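Only one chain is given next, in structure tokens, and it is the form predicted on its own.
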Amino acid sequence: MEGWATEKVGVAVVGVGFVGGSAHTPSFKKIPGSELVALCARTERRVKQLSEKYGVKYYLDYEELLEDPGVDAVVLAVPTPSHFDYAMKAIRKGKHVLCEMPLAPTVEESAEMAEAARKAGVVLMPVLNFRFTPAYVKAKEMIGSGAIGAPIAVHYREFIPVMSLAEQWPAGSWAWDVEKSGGYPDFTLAVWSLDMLPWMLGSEIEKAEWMSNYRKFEEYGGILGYNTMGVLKFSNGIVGSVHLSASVNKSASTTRLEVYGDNANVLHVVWNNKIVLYGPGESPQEFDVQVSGTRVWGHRQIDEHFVGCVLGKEEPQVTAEDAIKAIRAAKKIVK
């Protein structure tokens, strides 16, 4: 398949959850050189809805799929302990591979995927979409054109309401399996950050040390709400801290990127739509950075750039060895 290229990219979006359901399918039926040919879910409840607003088919058995001769890629929006072997399958039937993270739960599994989708000349693109989130590429364009001077320290928070994360994974779900999963959804969710900072910093991490603490919350059956906090050293002397948290209330919900610069200016990231610089003057400088739809956090974006990749006009800007890298530093929570 090296080389390999065509006019149209067919896209199937295997898993229909929010991810898969809400953010890939409807991007890949926009993209220019995209098709979205079908949909895969293990059950019928979402899948069949989602085919016909979209006027696509779709496929309850994921073996199948991959012998339509019109699939050329495949989004996995999946489970974690599904992405090895479906990946795998893929990537053995000669399609091309937008997998969500991590890529599998653990490095060895991961680093075998991407070995095999190297022999065979096909992309496996992580999506690792915090690189292409907007208030993120703005603040790493900031930092480059010296807004901070050069990082010198940098912290990242993320605290997800516990009931959202009861939700999304209730009591007795593979995310709470740590042999299916690769460890709790502290490390799960990490792996977004992990990849972002070193991108938006270029710099590698050199050392990550964490520590947890696991709250159980019987009143939503039992699952553990997280307090996991690390302190990493970066190659180039950038010192940083992470926050992971999902013991708090919804109104406690955000994210938040702080980068310290040398000439004494600060630069925030509040969610994902606003940029604050705290500079010599009185009142900080505030970005105002909105979007709409799939583009908020990025997957629009990447799956933009995945296309471009399968049809041979760009060069991946992640790859798998980004995800591996994250992977590894997220896998120091566990230990």
Ligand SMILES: NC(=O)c1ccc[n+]([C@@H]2O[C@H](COP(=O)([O-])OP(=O)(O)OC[C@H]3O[C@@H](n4cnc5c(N)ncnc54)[C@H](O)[C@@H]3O)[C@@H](O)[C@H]2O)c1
Second form
Amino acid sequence: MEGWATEKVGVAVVGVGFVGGSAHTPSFKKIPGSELVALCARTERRVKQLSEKYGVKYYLDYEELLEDPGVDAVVLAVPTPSHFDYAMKAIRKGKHVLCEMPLAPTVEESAEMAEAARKAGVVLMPVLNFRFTPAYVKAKEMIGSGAIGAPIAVHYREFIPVMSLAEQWPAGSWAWDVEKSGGYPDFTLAVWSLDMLPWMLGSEIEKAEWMSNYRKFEEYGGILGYNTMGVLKFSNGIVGSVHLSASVNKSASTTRLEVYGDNANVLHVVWNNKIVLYGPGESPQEFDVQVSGTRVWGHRQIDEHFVGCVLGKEEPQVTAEDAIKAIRAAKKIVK
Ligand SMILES: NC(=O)c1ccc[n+]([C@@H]2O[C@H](COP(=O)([O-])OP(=O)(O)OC[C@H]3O[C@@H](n4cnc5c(N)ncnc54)[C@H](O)[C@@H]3O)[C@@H](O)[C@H]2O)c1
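We have the form predicted on its own; now please give the form predicted in complex with this ligand.
Now the complete complex, all chains and molecules, led by this one.
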């Protein structure tokens, strides 16, 4: 392949909802080495306006999109129930696939997708964007350089406002179809942290046990606000807990990672913009890791990395096998 300036990956974003429309579409418009050539959705509702905004064509028929010779790669940001079918169709056409998570509702289908991509010689990359989130990248670097000695315990909590969940995935939408989506939103949303934690700690999840309490919120269309808690054991002995919640007000919404070290130091990642190191001194040290736009949660960075991998300039840092491990651990939530 030639250099970035002459060789471009033609990308189509399929599904322009929450993540496709707001994260991947603006990202791919700016990535060197790629050209956003098309968008695709089922109805004109959002895609028409986005295609005008970004100056690209749009398709309402995915099969037609796959016939477009300008499309080298698809970004599958459609609801999870369509991932398997859409990915397999793209792979059969020799297109590279950046697929939203969970890759598929089951471990078996995810493995089949991985095998098909391997045989076809195309890149199948899961959007495990937490590995590219600046706050987590910095925390991993600090842990790697000995800031807390060796990690011995971890807490992770992710509190999503119940009203925001109801807005994004209203009752009756695909995200609540356990059969087709693999589980409730607690399953869907667990996969990013269940991939991030082993990556952060350099150790695999050996054991995961979960308990959930679902509360029906009639005032938000009857969605099930969840409190799902997991206890984890990692292969190197680290113990951990995960609390996934979607039953709180916006004022209580947060994400927090706490890692405890064997030198008594503790590192917190607060939301996506602050790291606090609790060392031996009187006051903790704070680090500002604020970035802006679609880089905040790592979408732009993983999109860039995908392009680098398709161009053969980079080795995948995140693979379908990583996705499968996270899905396997999250599946235990689903009773
Ligand atoms: N990486 C992340 O940060 C992140 C965040 C949220 C969701 N997700 C994942 O992204 C995927 C999509 O979630 P979302 O919340 O953006 O969904 P959404 O419901 O907001 O949007 C889905 C989009 O896909 C389109 N669509 C639906 N069915 C289609 C079909 N058969 N063909 C073509 N287009 C179709 C819809 O028109 C819409 O544009 C899910 O797998 C979800 O788990 C990832």
